[in-house]
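To begin, one chain is listed below as C-alpha cells, in the form predicted alone.
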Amino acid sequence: MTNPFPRDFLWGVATAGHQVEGNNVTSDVWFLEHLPGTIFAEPSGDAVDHYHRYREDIALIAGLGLTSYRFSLEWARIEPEEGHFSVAELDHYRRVLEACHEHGLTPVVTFHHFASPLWLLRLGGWEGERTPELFARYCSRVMTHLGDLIGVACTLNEPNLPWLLASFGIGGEAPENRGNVPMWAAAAERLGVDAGTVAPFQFCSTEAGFHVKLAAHKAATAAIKAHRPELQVGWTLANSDIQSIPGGEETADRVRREVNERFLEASRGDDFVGIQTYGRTVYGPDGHAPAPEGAPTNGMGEEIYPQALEATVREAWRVAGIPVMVTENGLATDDDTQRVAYLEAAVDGVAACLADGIDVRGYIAWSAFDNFEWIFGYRPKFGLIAVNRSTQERTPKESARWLGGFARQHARAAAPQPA
C-alpha cells in the first residue's frame, strides 16, 4: 500500500486534565473520590503533576516526532464558583497552548473531559436544565481568552460512555434508585440535595442526560463558532466495536444503537467526530461473551483486539457522514511489546480506511503518560511514557519511540493534498 496519510494528518498523544494535572480540588470527581462508599479505587492526588510540568512534558512529546497534543481544560479550575472565572487559570492554559505552538504541536483542546465544577453537581449536573447554557457560557469565556491559539476544538469527551459502562453494571442507576447506592447517597447528603438529582457526566445514562449532553454540545459549538467560525469543532465518542455470537444478536443491535449509532447520527453537521476505541464488546445469549479461547490478552485478562478501530472508524463514516479523527486509541498493559504491536495494527486499520477514501484527520494515542484512570486508579498503564510517581520522572517507552518514528517516516512520504 502506498502511503495514504495526507500531509496535514495529525499524529499525537492525549491526556485529560483531571488525570494528569493533580489537585483538581473544586471538581465533582475530586469530591466523589473522597466520599464514603466511593467506587474510585484511590484518589487522584497529585496525579503526574502535569499542571506544573507541562513545559517539559510538551517538549518531550514534540521530541518524539509527534505533531499534535490533545489535552483538556478544567472547567472547575476556570470557573470554581458559578459565574466567577479565574483569569489566573485561563492564563495558565494560555501558557500551555503557547508551549504547544513553540514546539510545533497542534493543540487539540477538549473543553470538558468528565470532570465538572462541584457547583454544577448541586444544580442537577448533566441532567440539569441549566447545564447547556452554563457550559456554553464557559466555552465562550474560554474562547475570548484562548481561542486564537486552539488548533482543533472538542466540546465533550465521551458523552456516550455511561451507556456502555451501564451495560457492564457500572453506574446507570435510575434517579429513583440512586439513594440506594452508597456513593450517591453520601454525595446527596454532603451537597444537601436529593440523591435522584446527583448526575455527574461520567455516570449519567438517562434519557434526560442524553438530551442535556446533546443540547450542551450544540450550544457549545455555537459559542465556539461565534468567536472563530473557521475552527473545526466536534465531540469525541467512546465507540466499542459491538459484535455478537449466536444468541446475542438482539442485545448487540440494541447496544450498538444506544451507544454508537444515535450519537453518530447526532454528530451530523459537525466539522468532525472524534472516535475513541480500545477493543470490541461481544454479546452472546447470556450477555457479555468472554474472550475467545486462545485470543491474546493483556495482564488484566482483557482481549487485545486492535482491529476494532478500523471497524468503528468505518461505522462513524457510514453513519455520521463527516470527517473522522481518532482522538483516543490504546492498550492497558505493563508489557510494552504488546502496546507496540497493538498500535501498529490499529494504525494499519486507519491506513486502510484512508486508502478507501474515508476522510480521517488524525491518530491520537491514549495516553501520553501512565496516569489516573478514573474509578480504576493508577493500576491500568495506558501510557506511552512511564511516570515514577515518587519522583515524577518521565521515561519514554518503546511504544512512544515507535509512534513518533512512524509519524516522522510518514510525514516525509506524505500523500499530496487533494486538489
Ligand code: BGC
Second form
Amino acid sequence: MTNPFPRDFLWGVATAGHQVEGNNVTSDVWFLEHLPGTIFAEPSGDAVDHYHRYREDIALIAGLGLTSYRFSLEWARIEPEEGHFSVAELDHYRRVLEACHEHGLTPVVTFHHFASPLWLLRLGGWEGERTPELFARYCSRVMTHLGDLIGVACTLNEPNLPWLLASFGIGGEAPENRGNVPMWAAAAERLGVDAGTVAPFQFCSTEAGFHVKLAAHKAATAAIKAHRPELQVGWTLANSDIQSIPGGEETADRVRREVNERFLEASRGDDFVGIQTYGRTVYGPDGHAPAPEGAPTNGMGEEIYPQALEATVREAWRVAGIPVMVTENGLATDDDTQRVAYLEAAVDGVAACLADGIDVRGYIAWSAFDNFEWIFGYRPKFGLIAVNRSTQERTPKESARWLGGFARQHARAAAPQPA
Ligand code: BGC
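Could the form predicted in complex with this ligand be given as well, to go with the form predicted alone?
Then the entire complex follows, led off by the chain already shown.
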C-alpha cells in the first residue's frame, strides 16, 4: 500500500488534566474520591505532577517524533467558584500551550474531560438546566485568554460513556434510586442537596443528561466559533465496537443505538468527531458475552481486540458523515510488547480507512503516561511512558519509540517530493 497518511495528519498522545496534573482539589471528582462509600479505588493525589512538569513532559513527547499533544483544561481550576475566573490558572494553560508550539506539537485541547467544578454538582451537575450556558460561558472565557494558541478544540470528552458504563453496572442509577447508593447518598449529604440531583458527568445516563450534554456541546461550539470561526471544533465519543453472537442481536442493536449511533447523529454539522476506541463489547443471549476461547488477553483477562478501531472509524464516517479524528486508542497492559502489537494493528486499520477515502485527520494514542485511571486508580497501565510515582521519573516504553518512529517515517513519506 502506498502511504495513505496525509501530510498534515496528526500523530500524538493524549492525557486529561485530572488524570495527570495532581491536586485538582476544587473538582467534583476529587470530592467523590474522598467520600465515605466512594467507588474510587484510591484518590488521585499528586497524580504524575504534570501540572508542574509539563515542560519536560512536552519536550519528551515531541522528542519521540510525534506532532500533536492532546490534553484537557480543568474547568475547576479556571473557575473554582461560579463566576470567578482565575487569570493565574489561565496563564498556566497559556504556558502549556506555548510549550507545545515551541516544540512543534499541535495542541488538541479538550475543554472538559470528565471532571467539573464541585459547585456545578450543587446546581444539578450534568442534568442541571443552567449547565449548557455555564459551560459555554467558561469556554468563551478560555477562548479570550487562550484561543489564539489552540490547534484543535474538543468540547466534551465522552459524553456517551455513562451509557456504556451503566451496561456494566457502573453508575447509571435512576434519580429516585441514587439515595440508596452510599457514594451518592454521602455526596448529597455533604452538598446539602437531594440525592436524586447528584449527576456527575461520568455516571449519569438519564434522558435529561443526554439533552444537557448535547445542548452544552452546541452552546460551547458556538461560543468557541464566536472567537475563532475557522477553528476545528468537535466532541469526542467513547465508541466500543458493539457486536453480537447468536441470541444477543437485539441487545447489541439497542446498545449500539443508545451509546454510539445517536451521539454520532448528533455530531452531524460539526467540523469533526473524535473517536475513542479500546476494544469490542459483545452481547449474547445472557448479556455480555465472555472473550472467545483462546482470544489474546491483557494481564487483567480482558480481550485484546485492536481491530475495533477500524470498525468504529467506519461507523462514525457512515453515521455522522463528517471527518473523523482518533482522539484516543490504547491498551491497559503491563506487557509493553502487547501494546506495540496493538498499536501496529490499530494504525493499520486507520490506514485501511484512509485508503478507502475516509477522511481521518489524526491518530492520538491513549495515553502519554501511566496515570490515574478514574475509579480503578493507578493499577491499569495505559501509558506509552512509564512513571515512577515515588520519584516522578519518566521512562519511555518501546511503544512510545514505536509510535514516534512510525510518525516520523510516515510524515516524511507523505511530504511532497521536490520536482
Ligand atoms: C477516557 C480516559 C480513560 C481511558 C481509558 C477513556 O474512557 O477518556 O480518560 O483513561 O478511556 O479507560
